[in-house]
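Presented as C-alpha cells, the chain that follows is alone, the form predicted alone.
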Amino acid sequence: MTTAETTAGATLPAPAASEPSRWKKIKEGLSFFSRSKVALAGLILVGFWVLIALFADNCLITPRCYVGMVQGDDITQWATSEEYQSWLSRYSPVEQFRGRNREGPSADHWLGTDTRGRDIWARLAHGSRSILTLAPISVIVALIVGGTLGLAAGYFGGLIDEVMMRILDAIISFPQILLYLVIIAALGASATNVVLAITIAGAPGIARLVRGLALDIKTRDYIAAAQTRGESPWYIMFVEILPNARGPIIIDSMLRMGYAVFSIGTLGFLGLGLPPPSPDWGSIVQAGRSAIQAGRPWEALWGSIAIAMVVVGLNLIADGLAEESQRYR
C-alpha cells in the first residue's frame, strides 16, 4: 500500500525540450537578414548573381556541363553542341554574330557585343558560374589549411607556434599580386591553380586570426574542464575552441570571399584565369580596354560592374554580420 501511494504520488520527471528541427534552425539563421538592412541589400546584390549562375542555361540539370564551364577546358564543345539551351544567358557564351561587333545596348542584346560580336550579357551570364565557384573553393580550402594551422600554433604555443608563424609571416611579406603571378606562371592558367594560388596568399592570413582567438579561448573555464577530463588535444581544438570562435571567422571568411572575387578577376585581366574562351570576367575587362577611347566602353564597363556589384555585396553581408554579433556583446 505505502509502495502503490509513493508511485503514484511521485513527481513524472518533465519531458526533455524537443530540439528545433533543421527548418527552423534555418528559418532563425535568415531572419537575420531582415533585421539587417546592409546584410539585406549585399544578398540582393550577390543573389542576383547566384541566379543567374545557376539559371544561364540548361547546365543546372547536366554536371558534367556545369563544372566544365566552370573550369573553361570544354566550353567551345559544349556551348555548341545540340543539346544546350540557353536560358537567362539568351545566346550562347561564344556564339559570334558577324558585322555586329562592339555595338552598344539594343533589344537584339542588352549589354551590346564584344570585339568578336559575342553577346555581353551571355559572356558574363556564364562568367558567374565560374567566378562564383571557383571563389567559394577557394577560401573554404584557404579556411581548412589555414584555420588548422591557427588552431594548432595557439593551442600547442611554444616551438610550434614560434615555427609556424615565421613561415607564415614570410608568404604574407609577399605581395599578394606578385605571390599569384609566381604561382600561376609556374604551374600555368587553370581553375585548380587559380584555387591553389589564392589558398596560399589567404591562408596564412587566415592563420594568424584563428590563432589569436585560440590563444584568447584556451584560457576559458571550459577548457581547463575538457583538459581535466583527459580529451585530447585535437577534440578540444576542433570541439571546443573552434565553436566558440566562428563568429569572427564567419566575418573574415565573407570579407575574403570578396577578395577572392576581386583577385580572380585581376588574375583574368592580366591573362593568367581561365583559359580563352571562357568568359572570365577579367578577361572581359581585358578585352573591352582598347576600346574605351573609341567611345565604345560597353565590354569593360559592364564587366567592371559585375565584379563591383558581388564584391560590394559580400563585403555588405560581411558589414551585417559584424553588426550582429555587436548586439550579444
Given for the second form:
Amino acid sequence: MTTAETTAGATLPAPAASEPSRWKKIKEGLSFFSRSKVALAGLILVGFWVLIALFADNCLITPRCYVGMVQGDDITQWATSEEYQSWLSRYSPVEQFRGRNREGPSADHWLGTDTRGRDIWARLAHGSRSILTLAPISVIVALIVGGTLGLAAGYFGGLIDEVMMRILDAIISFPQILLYLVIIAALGASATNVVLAITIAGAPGIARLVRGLALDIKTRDYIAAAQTRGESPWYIMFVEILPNARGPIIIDSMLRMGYAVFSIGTLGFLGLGLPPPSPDWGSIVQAGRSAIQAGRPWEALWGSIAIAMVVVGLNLIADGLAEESQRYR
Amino acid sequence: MTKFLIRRIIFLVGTLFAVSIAVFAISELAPGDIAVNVLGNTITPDQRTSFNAQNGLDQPVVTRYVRWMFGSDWQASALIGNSLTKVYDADENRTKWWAVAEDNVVFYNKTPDGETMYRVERTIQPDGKLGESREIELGDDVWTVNDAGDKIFWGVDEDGRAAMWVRGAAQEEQRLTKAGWISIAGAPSAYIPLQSGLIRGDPGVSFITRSPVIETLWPRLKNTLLLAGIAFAFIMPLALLFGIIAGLNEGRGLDRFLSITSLVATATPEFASGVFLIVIFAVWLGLFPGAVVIPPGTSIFDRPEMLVLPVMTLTLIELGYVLRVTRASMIEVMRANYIRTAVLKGLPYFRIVFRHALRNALLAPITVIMLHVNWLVGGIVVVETLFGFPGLGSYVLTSALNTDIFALEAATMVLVIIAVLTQLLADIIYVYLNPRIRYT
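Could you present the same protein in the form predicted together with the partner chain, rather than the form predicted alone shown above?
Everything in the complex follows now, all chains and molecules, and the chain you saw is the first one.
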C-alpha cells in the first residue's frame, strides 16, 4: 500500500506548460500496468490471446482472408484456399486427421484432437479471433446506444428521463440470459445477432451509469458557461459532459468487455453461438462436453481454459483500473 | 410503508405486463413459421392454412396476445351459449375442453356432412371419469343466421376447440394423425383454440409436445427451486463469512488472496468452472457423478450426491460477487466514526465487530444478494444444461431451441416473476433493516 501511494504521488502529472507528447501518454498508460500487478497479470492473459489471434495464420498479410471473415462465419473457404498458411496455429482449423479422433495432447497435436480429428490448438487459435472482435464491437455498440440514451436522460431530465428510465429498468429487471435466449431463438444464431443481443442487454446498464454522471456534471460551472455561449444541447452532451465522464465509463467498459466474452462463450455453449464449422470457443466446449465422462475431457477442458483466461484477464485489468482510480480520489 | 408497498406493487404489475408484451412480441413475430417448425417443411400450403386456422395462428397479433394472456374460453363461451370446462379424458390420456350441458354432462359437436349437427354427450361419473358417449341429433333450428346471411353454428369440436360450422359449406380439415395426413369432411370454417389464459394459470398447450405447458413446467420449476435453494444456503453464509474476514484484514495477504480468488471464480463462466469441476471430481477423482440422471419413478433425493457438482458450480460463480460487496461494506463500516469511538472506549475487538459493525455491514450484501437473482437465473440455465439437470433452466433452453413458443413464453414469465418478486423483497428487507430509510 505504502509503495503504491508514493509511486502514485510521483507520477501525478506536473503542471506542464505544453501538452504531453503522444509517446509520453502511452508510456504513462503502460506504467499503470507496472504499478498494478493484478492488471499486469490480466494484460498477460489477454495479450497472449491477442497475439495468437493476430498471428494464427498469414491473415495479417493476406487481405483476402478478411473477405471470408466478413462474408460469414464460414472459415472453411479461407482455411482451404491456397494462400492460407498456418503460423502460430500450426495446422489449419478445418483439417481433419484421419483416425486420430479425440486424442490427448502429443508432440504432433499439442492440445490433442477433437471429435472429427481436427487439431484443438488450431481451432482455439482461430476461435480467438471471433471472440476478440465480437466482444469489443458489441461493447462499443452498447456504449454508443446506452451512452446517448443516458446523456439525453441525464441532461434533459423531466419526462424524457422518467419514461426512458422506467423502460430501461424494465429491461434490467429481465434476466439477461433470457434476453439472449429469446432474441437468438427468434432471430437465429449469427455474429450480428450475438452483437445485437449483447447490445440490448448491456445498453440499459450503461445508460444508467452515464445518466448518473451526466446529472452530476451538468451542475458544473463550465456547463453553465457553455449554455450561456449558446451551444446546442448535443454539443454540450458530447463535447462537454462525455469527456469529463470518461473515467468511470472506461472502467465499466472493461468490465463489460469481460462480460461480453463471458456471454459470447455462454451463447456458444448453449448452442446459440456462431454456427459450425466456425471454431467458436463456446461451441468447442459444447462439442467436447459429451466426451468428458468417457475420459476424454481435452476438447472441453482446453476450450474452458481459453475462455476463462480471457474473461479473468479482462476482469483483472478492470479491477486494477478501478483500484487505481480510487487511489487518486 | 403501506403506500410505498402499494406503489411498488402497481409498478411491478405494470412491469410484468410490459415484459409479457415484449416476450410475446419477440417470440411470435420472429421470422420462421410455426406450422413448418411443427409439421416439417414438406407440408402443402393447404395443410399449413388448415394448421394455422386450427391453432388460431391466422388471427391478428393483438387477438392472439389477448387469448394467450386473458384466455379465449369466455369469448367462445359467449358465442356457444354454454359454459366450457376442462375435463381429463382417461381414454385419450389428455385434458381437453368440453361444453357443459347440465350438471355432470359435457358434450362436443360434430357434423358428418355440414347439414345435420350432432351433439355427443358424456357424463362425468362420480370418480371423475367420463361415461359412455351418447349421440343426439340436433334439429334445423340450431343454425343461426349471421350478418353475411350464412347459417352458422358455434360449438366445441372433437379436439376441444371452439369452432364455427357454416351450413352447406363443404369444408375440409387437414389433420396430422399417427397414420399420416387425413382430411376430414364437415369441418368447421373457423376456430378459436381454447385456453384460460396466463393470468388464470394456463399458459396454453405446447405445439411440440401437444400437452399443456403447465404439466411439464411445474415439476421442472420444483427441481430448479430445490437446486437454487440449496446453492443459496451454501453461498450466503460462505460469502458473508469470507467477505467479513477479508474486510477485517484489508490490505493484508489474506484479503488479497480472498479477493483475487473470488474475482477469478466469479469471472470464470459457469460452463468453464463446471467443466473443471467435472474433470477433477468426476473423471480424475471419481468422487461425485458428473451428470444428473433421474430415472423415472425416482427422485433427486435417492441420490443426493448428484447435486454436489451443480451446487458447487453455482456456489463458485455467485460466491465472489457477494464476497466482494461484503468486503467493501465491512471496510466502510470499520472506518466509521462510531467504530473508532468503540475502539477508543476500550471495547474488546470481537464485541466491536459482532455487536457494532456487523449489522450495518450486512445491509449492502443482503440486498445485493436478492438483486443478484437475475444473475443466478443465468447460472442456472447453464449449469442445468451442463449437468443435464431436469430443471426450468434447461426447459427454457430446449423450448427456445425448438421454438416451442408457449413453453418458452411461460417459462420466461415464471423466471421474470421470480426475479421481480425478489427485487421487491430486497427493497422491503432494506427498509426493514435500515431505520434511516423510510419510503413514503
